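In structure tokens, one chain follows: the form predicted alone.
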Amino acid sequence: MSIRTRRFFNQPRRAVQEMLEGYAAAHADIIRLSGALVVRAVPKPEGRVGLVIGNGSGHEPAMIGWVGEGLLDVNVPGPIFSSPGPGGILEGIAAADRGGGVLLLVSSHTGDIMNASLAVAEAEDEGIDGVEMVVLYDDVASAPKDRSTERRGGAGLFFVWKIVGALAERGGALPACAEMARRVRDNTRSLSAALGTVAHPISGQPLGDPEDTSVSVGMGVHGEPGTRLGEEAGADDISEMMIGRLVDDAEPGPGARVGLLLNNAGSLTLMELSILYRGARAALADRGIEVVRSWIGPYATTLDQAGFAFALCSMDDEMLDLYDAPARGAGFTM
């Protein structure tokens, strides 16, 4: 399988900065650049909780497209596939502070947790009060259930951003927002699959084996390897197997109501995604589980990876109400 190594860049090492400049200019009514930060063009009212995420680039529209009304207040973009440093995250905390405290939502990867923890400590040293950090994880392939806190953050973070974003927008206090983030996290599971690999846009080196054309289930967002499937597996087989793993892990039980996300990792067609979604719905229906909300599209990509992820979130009435609240980001609006 050939992989694309040439991209429409000027200087590869300036790609992240030039991407941010272009994206912010295209959506100037929603976001703006403040130094190296992506911030809301119109800040929240004073007294509300600010929401901050720091993440590596290369996963767009996450998280630059998730800053806006009803969503995040600040995104601190790092280099491609690398966490921003603690200094940048500290700047993001200060930019998001509207007097109601700041919630730092951290995807569970080693560098992200380390740098975020350092930034929170520095914020305390500088007298910024009311900063709380919640680490988010949902990828069932990255650790067994009895070590769930060691799991990676994955496509399931979608549900946290949307639901907690709505709660903060409505004026929810910092403890309530942090508790909701943990609650949604604990109700969410995700699992990914991909064909082949992609090339790192700076080095040009493949993240995996470019000659391997098999389907890998459980790949991470940075190309971490998964379990290979046989060539005979069709879309329905893959959807059934993946939904089965998610349900077995989450144990929602018959009659449960779930949100179902199908995330495009970069280059799958709507035809492929729709067929995979069809299989997932059937697999859930066979288990007596009701899909009450759905979303299909590119949420968190790995450049132009030919892959996808399913995420399930067991939802109660409060979560559904927050999920349905208005939101307006450059990459997500409802």
Contents of the next structure:
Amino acid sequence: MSIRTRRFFNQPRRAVQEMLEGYAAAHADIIRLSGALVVRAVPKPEGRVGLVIGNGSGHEPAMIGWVGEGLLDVNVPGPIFSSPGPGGILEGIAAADRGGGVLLLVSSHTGDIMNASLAVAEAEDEGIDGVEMVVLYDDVASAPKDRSTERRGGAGLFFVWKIVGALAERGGALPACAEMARRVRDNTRSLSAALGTVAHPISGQPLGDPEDTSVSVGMGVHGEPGTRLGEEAGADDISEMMIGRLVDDAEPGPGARVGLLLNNAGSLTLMELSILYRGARAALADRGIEVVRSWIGPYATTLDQAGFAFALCSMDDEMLDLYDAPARGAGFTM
Amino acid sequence: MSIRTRRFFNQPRRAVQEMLEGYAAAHADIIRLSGALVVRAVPKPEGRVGLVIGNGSGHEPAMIGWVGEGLLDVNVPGPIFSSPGPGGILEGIAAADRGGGVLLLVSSHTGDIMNASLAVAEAEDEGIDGVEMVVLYDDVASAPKDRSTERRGGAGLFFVWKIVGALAERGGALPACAEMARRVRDNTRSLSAALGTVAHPISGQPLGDPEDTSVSVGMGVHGEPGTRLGEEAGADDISEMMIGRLVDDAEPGPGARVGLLLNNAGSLTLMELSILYRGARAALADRGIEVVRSWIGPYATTLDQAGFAFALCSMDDEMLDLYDAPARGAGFTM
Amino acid sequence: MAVTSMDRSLAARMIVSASRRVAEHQDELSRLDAVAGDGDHGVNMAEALAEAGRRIGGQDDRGAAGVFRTTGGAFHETVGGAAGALFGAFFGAAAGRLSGIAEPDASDFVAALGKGTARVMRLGRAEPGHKTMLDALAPAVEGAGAALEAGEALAGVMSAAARAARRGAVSTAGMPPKAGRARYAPDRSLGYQDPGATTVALIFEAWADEMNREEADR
Amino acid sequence: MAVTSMDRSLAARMIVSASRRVAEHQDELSRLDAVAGDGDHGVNMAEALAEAGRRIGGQDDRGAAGVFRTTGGAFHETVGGAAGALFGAFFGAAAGRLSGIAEPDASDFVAALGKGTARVMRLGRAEPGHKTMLDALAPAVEGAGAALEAGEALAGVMSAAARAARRGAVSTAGMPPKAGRARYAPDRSLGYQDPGATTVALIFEAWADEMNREEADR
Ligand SMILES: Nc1ncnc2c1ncn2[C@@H]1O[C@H](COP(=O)(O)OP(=O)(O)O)[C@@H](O)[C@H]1O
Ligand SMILES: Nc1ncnc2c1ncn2[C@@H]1O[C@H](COP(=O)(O)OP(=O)(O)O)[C@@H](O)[C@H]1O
Ligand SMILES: [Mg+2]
Ligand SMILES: [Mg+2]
Ligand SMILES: [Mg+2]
Ligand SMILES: [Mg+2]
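Output block for the form predicted together with a further copy of the same chain, input the form predicted alone:
Complete assembly follows, chain above in first position.
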């Protein structure tokens, strides 16, 4: 129902490179291209921990928009939906190294983990010290709670990037940054839903049945299919069901304060997002959970997928303080 | 090709109201709902000029995201793609009145102008003084240059909202604000392009041929059809052609400094936008025009239309200074 | 028996029957608007007239003028947009002409139609021939005036107005648009009727039917 | 005449013929990956092998090991993703086993396949039966080993590997996925072959054909 077969490209195979050039030109005060890497225009002071992420493209503004003050130091963009290879990640590690060690944040996907592991091994071989890797996952649809380490990374990882970004900027040491990344991860859950599908821009393959008009819940960030919901489910039903699943999984204690993120997977209107958000607030209020921070918008997209994800992060005072710290990326400012 | 037939709504006819509730709840620090109006959470100081806009819904983040410090005081949201009626606009004028007069900014569309005129007449009848209305237009596709006053409003109006918003915030008087609105308008041009179409969410009517895969240039902000481009046109060709038309129309003098806005009409990916932006920069560089500020993103959308618009605004020092002033809306911060 | 004046109840039934008629054609009207506009005309008209019907139902008696004024208000407050402003202005101006007249007769009604049409022209700055609702309204006023001069009572006047409005609406199919959204895509709407003019024809046809029913009933 | 050793030129021709074969099946591979993955496997493999072909063309002579090492590098640098890492590791480990051997024979080659497969298992933490490329790779190594023990030279060894790889790839259609993206939608891919395993079969078939051609030519 919702698959666009033509894109404003010159050539699909040149799309990622041309995107990087255009985006960097538009945001020259914040980022620049260094070879195949997106790096800060103004590097972090010496001695601080460098934050690196290697990730597939097609999720913009993640991660090209998340490089900047209070956020990441280096983004290693891969091909569409594909992690970059170990060579690129190794370059990214070297570029982020300001003498305080480097934290490689990896969204849990088979390819991403393997390529990152290869890069870390090569970094050791080359004598680059103090490289730590933390694997991030949050998607409750991808594995049961007792096997949470098998879960996929989703839009909830935004909480990690933001909070750890602030900590590293303030001078937190490598072990503290890695520890904080794990702490935020363990307090974060996400779940996605979508209508229709998208097609891989190069292969042209639709990642699901383009004629299917049912809502699917638990889709992956590369369009990996989820499970279908009935035709009649309205926005409020969907918000209630999804928030219910997240809260059941996270089991926030009484009086918990959460950040609520509503990620636009691509082409949802702000009208729909606002309606879904309204339903989510009601569902959380019913459960006695206080929403202390909210974000609505495109964080990690799946091209122009008509979908969204809710992410919840239970926050203590320290996390909240870091969450509120200034940040200045091309795709996110506060 | 790209028409979504199902939306995350509870009921299409309740969508605008529920959107307003959700959006206001998410951004309670910036805006609140006052009856059917979106107003600032913290009103402008007494004596300043109030800025009001009445506009159809379906263009979010315009204008709900543009109410806030350094931006607008009141947004009067109408039904989807429909200007609000005179009664609502009159309420908006009253709500924005801080004793310094009220400037009503109207995007040039038949309905918007008529309803605004009726409201201004009623305001006079009711003895509200100092209400001025400025009609804004920028879309070069909608009338030839010698009949520019017949042109439609498009995404270029962002420049007016931003610059006049800053002037009013700084205490500019009503005549100066109105004059600045006209000055920015006269220095601004826009042109849109799109693929496929959208359907009106309530009537379900697709606003064009959903099977048409050609790029159409000069579409209106409510999906009003434009003229078709050949199947082969690549992103660079399109950027070059569109920038050429804007520059030919605007005739910026030698050494002109322009702001370049690339508006996402809804569902374009940031990948496509960045590629189009890259092409536009090249086209402007070829013409010796310096781009001093750039914005890429959704400003005034047409639901989830797969389209975009370029807008150019030639800026002098005063405009640039106001353009750079802080702004804090739910959908736009700087 | 000929109906010679329009009391509150008749005026109210006119609005209700117009509302029903437009609702039946709602999709067709939106489809016409989607050709070169934004596809909402049927929704707009149906919503405004339904709201008018609700408001009239709950209203105390202020004669035909009150009914038309309420209808105008419903247009202004429910739909906005071009047609909301114009139909609102039309009913508002017509109400102004009828105001204070307890039982307006056919000549008052024709005069009210004329006032309404003039207000639409002033507000929208369009003229007959621009492919708008005026291409049905203006001939309707003329046809009604001619029938009045020929000595017709309300039913005859209304029937003449309805025939003229329909002819006018049909004629818009051949016109290039010179007002409203459609003018930005001038070729698109060739061969299609203007949605606003079509609504006018539907309203007058519903009114003529109502009058004729009324006459038959008396 | 039987081919008893693999020189640089033969190894290079193996990569080029694998590249051609995979390119021919690129759409089918992406389609298989779209069933429960992200629809790019054919693109990934075709691009990496094409790049490997280009790099080998411009490379000076370092024997079969050099060709395989270059191929692994092309996988790591061109595509990333799961298969990029795994095929890259496979060729890299195979190259390591062949390194320093001027003219590797069938037994070196079988050992190299084994090293590559072991590296894939270690890196991906999957096992045969998980519906991955290993379900073609592991049987291929076994088949090649058996052919070697039966006294076959390179062509026979490769043919046995290709047959086993194809059988393994076909068998994945019946497996529920336990690794890679597909495991998150376990029901979707039932009845469909694993794309990575299918690529392995295509590569070994291209190699077997190349060897048999070579033998016929000598
Ligand atoms: N300037 C005008 N004068 C008279 N009628 C107009 C004018 N502009 C638009 N119209 C009428 O309004 C109709 C469109 O109404 P509608 O679709 O409800 O409003 P909108 O165009 O705001 O969506 C047109 O078909 C036309 O008859
Ligand atoms: N852990 C793993 N072990 C072995 N093979 C794997 C593993 N994960 C994925 N694969 C293989 O990779 C293939 C997918 O490759 P590809 O689509 O190119 O990468 P990606 O999944 O990153 O898009 C699968 O079909 C499977 O054969
Ligand atoms: Mg991939
Ligand atoms: Mg409208
Ligand atoms: Mg309309
Ligand atoms: Mg894949």
